[in-house]
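The chain below stands alone and is given as structure tokens, in the form predicted on its own.
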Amino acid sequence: MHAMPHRKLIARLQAFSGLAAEDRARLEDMPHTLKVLADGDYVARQGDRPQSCAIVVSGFLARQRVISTRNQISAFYVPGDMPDLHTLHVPVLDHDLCSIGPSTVALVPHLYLGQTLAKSATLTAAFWRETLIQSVIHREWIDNLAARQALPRLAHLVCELAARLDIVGLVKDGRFELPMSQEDLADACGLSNVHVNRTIQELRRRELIDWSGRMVEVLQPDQLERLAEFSAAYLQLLKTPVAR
């Protein structure tokens, strides 16, 4: 196929790696089957040896997994986030891949990554950087989860996925949409369905966000980042221009 909808990952890769004409058009020819995704549909499921790897094209993911018996997101991945590419090496999944909202993917072969990657240093590289990325995310978000009260943590957490949809052109005027249930909230930020309520209010209250439905707009931008205390510095490597 030479459609892209995996533009978005593309762009970053080379925009960082400065990538030779061939493997761009290696990732520019990259096989993939799009996948379209109702919300709670899966990708893929705990236990599963998938053959392909995602790129997300429209929408939202999350990465969760029940234990005990509470569902627990450990991640959000948007628009050009590859989120399973640690299948490659580790067949086996240990988390579920669920779709937040409507979503589509692109699945790539493992087949064609691991023999495309076996002919470029320079193309392994960049997906290496990939997974650092989603690496150093993770590291905030248990940052996130074990050192703050309720009302930063939330607040951090619209931060975060501001700036990264932000980064991919989903963005304007303070307003970007986030399909999140109240009970996805609380899945992410480890608290109650009432205590993300309250929170959401509270943050509503003191004129910080507007959150009707399932469009969020930060109206202070500078008081919402002091009260989480979000610093984007650890979002750096992803902020390249993307084609749109």
Second form
2 protein chains.
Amino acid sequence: MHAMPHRKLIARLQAFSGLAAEDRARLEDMPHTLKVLADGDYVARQGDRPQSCAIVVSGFLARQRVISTRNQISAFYVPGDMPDLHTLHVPVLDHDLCSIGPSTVALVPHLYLGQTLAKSATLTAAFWRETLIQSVIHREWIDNLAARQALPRLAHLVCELAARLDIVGLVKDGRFELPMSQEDLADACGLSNVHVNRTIQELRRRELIDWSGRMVEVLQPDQLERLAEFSAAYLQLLKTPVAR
Amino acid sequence: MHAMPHRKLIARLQAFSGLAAEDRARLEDMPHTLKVLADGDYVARQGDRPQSCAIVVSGFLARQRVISTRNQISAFYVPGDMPDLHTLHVPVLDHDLCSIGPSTVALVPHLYLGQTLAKSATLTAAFWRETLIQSVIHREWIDNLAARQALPRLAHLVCELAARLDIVGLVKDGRFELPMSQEDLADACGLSNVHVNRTIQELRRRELIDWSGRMVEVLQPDQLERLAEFSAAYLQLLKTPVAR
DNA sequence: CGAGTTGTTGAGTTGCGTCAACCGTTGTGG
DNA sequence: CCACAACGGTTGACGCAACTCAACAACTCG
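In place of the form predicted on its own, output the structure of the form predicted together with the DNA.
What follows is the whole complex; the chain from before opens it.
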């Protein structure tokens, strides 16, 4: 089924960080166990001290946590992402890591990952950069939540997910799968599920997207990105190597 | 004036990452230039490719950027922070870095920083962890912006800044200096300046804080943290070393 | 086929924004 | 040394984006 489960991760690291052949080989040889998750299953829970890092192989994960009465989602993870890479250095997980729809993850032991990074400074830099991408995305979410109202806010999230899925080859003709419910979107956007519903209808009415069931199609990418003030540039900032 | 400008940074790295004597020495010997900033001065601008990293020596910086019509602040930086450490790996700055009130920063060339990290895996880990702390704080902001309304949201920000200032010894008897205007707070919290004003008055009315001029005093820390659902734990998660 | 999700719609409410005026403080230049 | 401009803080009146509650429809799945 998955001859090389972390293929998407390696391809992205290759593209953005430029791996040497031996680094690539080290990654391909990483020992791992595959784990199949159903909708709502947890990869790890708040307070856990994971002994391995997950790589999303297929499907979506959400980072979430209860704030006052709401189940707040602070990140989505798509295939090729490592949602808990930071636990290498920050042992305690501060959120739940939950499967949105069915998904598959590969688990790589900290022990092995640490040893591999110790052998290669470029690999260390590549994985460090990987955590920095997550920071960039976090900052976009902060801006999005604080500064935009519902319509552009949802539009921005759609643009972001489309761009991230495109990088790992999961967008075909502007179409891609989003397994999250409107309730999940509400939890991510700081809106009520009712208002998310009405806002999506407005996006449909303007013929910017076609969104029925789990499939989304972006009909007018330029218009949608203009509404969202979205620029994919921030996801592509990582192509120049570190100063030495 | 500043015999060792990055003393606060070193002390924090020491406490959270446990530096060896030689790593400490390397940090103390870092070549740098001091830069004094007035209110509103920029350390660097969006789109810049800085050739050095800044360490906040005194005062506050804000990471900001214009979103639609608003000047959105996505992070505050206090003494001991390295606001653009990530430019080591992500060359282009995606926000402005602006002084809030007068401040001083030490600039350390990328070239030197890269060479130093190449010599020490533990130092690399310590600085990587430093960027991960920023991620943790970003996620707290996401939760704060999305899930809490104005009163607890502002309370949470006050708690966070108090905790971060406390770590670097800038809190005396619950009192500390916050140089930002209510407008700045509004830009950080996704609120209007008018509503920030009213919300602060409510915090004062409840006798949770005393906030006049630039000085803030937390009168009832427990009550304030309960209102904000704040726990300083997330800033302290970094004390266990990496697996090897 | 029923039971539990997820999506949709309507009506009434509210937290927060906007606009606009006013006040106190600070700093600056004549 | 005062006049005055500039800025940050404060207050009131009004409007709106988004929330809550509640019912219902569509879909999924055992």
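Bear in mind the structure is a predicted one, so any value in this text is a computation, not a measurement. Here the rigid core means the biggest group of C-alpha atoms that line up within 1.5 Å when the two forms are laid on top of each other. Numbering follows the first chain given and starts at 1.
Asker: Core-aligned, does Glu22 move its Cα 2 Å or more between these two forms?
Answerer: Yes, the C-alpha position differs by at least 2 Å between these two forms.
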